[in-house]
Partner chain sequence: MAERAKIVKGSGGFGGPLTIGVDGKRDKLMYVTGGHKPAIVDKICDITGATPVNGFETSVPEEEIMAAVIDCGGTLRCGIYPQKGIPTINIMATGKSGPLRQYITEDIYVSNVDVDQVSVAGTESESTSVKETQAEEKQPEQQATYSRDKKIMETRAEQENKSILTRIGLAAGKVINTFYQASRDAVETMLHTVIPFMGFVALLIGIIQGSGIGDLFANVMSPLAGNIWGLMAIGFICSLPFLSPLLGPGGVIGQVLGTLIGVEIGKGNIPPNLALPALFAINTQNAADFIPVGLGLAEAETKTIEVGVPSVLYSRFLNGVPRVFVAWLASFGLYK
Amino acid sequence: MDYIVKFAEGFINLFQTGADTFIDWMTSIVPLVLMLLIAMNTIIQLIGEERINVIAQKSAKNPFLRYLVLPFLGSFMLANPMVHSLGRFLPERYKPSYFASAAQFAHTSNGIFPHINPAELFIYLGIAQGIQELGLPMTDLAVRYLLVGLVMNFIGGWVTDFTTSYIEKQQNVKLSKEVKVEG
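If we take the form predicted in complex with its partner chain, what would you give as the structure of this chain on its own?
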């Protein structure tokens, strides 16, 4: 009999632990993320997509603008997945590289700006909640995540330029380096 009671208690305990964790997050993470989301949504609406499109058009020439400034601004302003739509202002040749770096910015910037990719917040939060549990500040981690991301995502985009050349040779095609924007 005792054995059954113990088992039932243990079983309920699994969910009680889960429920405590959930409520802890509902009172700490949810309000904070919600406020950030509202503020970011508002800023984005007020600034407008038009302005970011202009920046995108001007970023095609320089790899630094193309794989660092534009993907970061794009993920901040348009969030995931619309950040990828800015690639249309770049020549075909650079679209894979832009994608490579923009997709990574949607994660490395997410620690500080959760509006960028709320659906995949737990890649960051999963690890960060361990830090929180230890009573250490999560922001330190988020800032370093962002900064390392800035450098490494740029390199990621730039390296993709080389892998694209490699695949071009392999498949014997040549992608255009001229910008073609319709409409």
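Having looked at the form predicted in complex with its partner chain, could you now put up the form predicted alone?
Left out here are the partners and the other molecules; the chain alone remains.
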């Protein structure tokens, strides 16, 4: 009988933990993301969606802007997960690659910019603890982590371009290279 009681308590505890996590998110990350979304949409309305589309169209033609500059600026200004919302201004053809680059950048920038993805800070801090125990400076690690990340995130975005091309051919689909933003 004790096993059944323990199982029932564990089962209910699983849902209680889920409920506690949900409430935590509702008082922390959800309002933050909502405010960032409102701020981004306000800026878009002030600048004008047509101008944003023109900027996106021009930046979409250059892989360095697409997979290096846009993810860096988006991550720095909007943090994770809002950086992904900038992908809406890119043509369908480049959205998978932008997402790949932006998602990776949210991890490789934590040493210098922990506000970008604080939930993943423990990964960087785990590595940094080993560096600290060796008596090496953590700032060097943070800068190297960022620089290597920028290069690798760019490569990841570009490789995803080739993967997308392969899938387009395989599936006989052609993704648009023109910006089409639905309001």
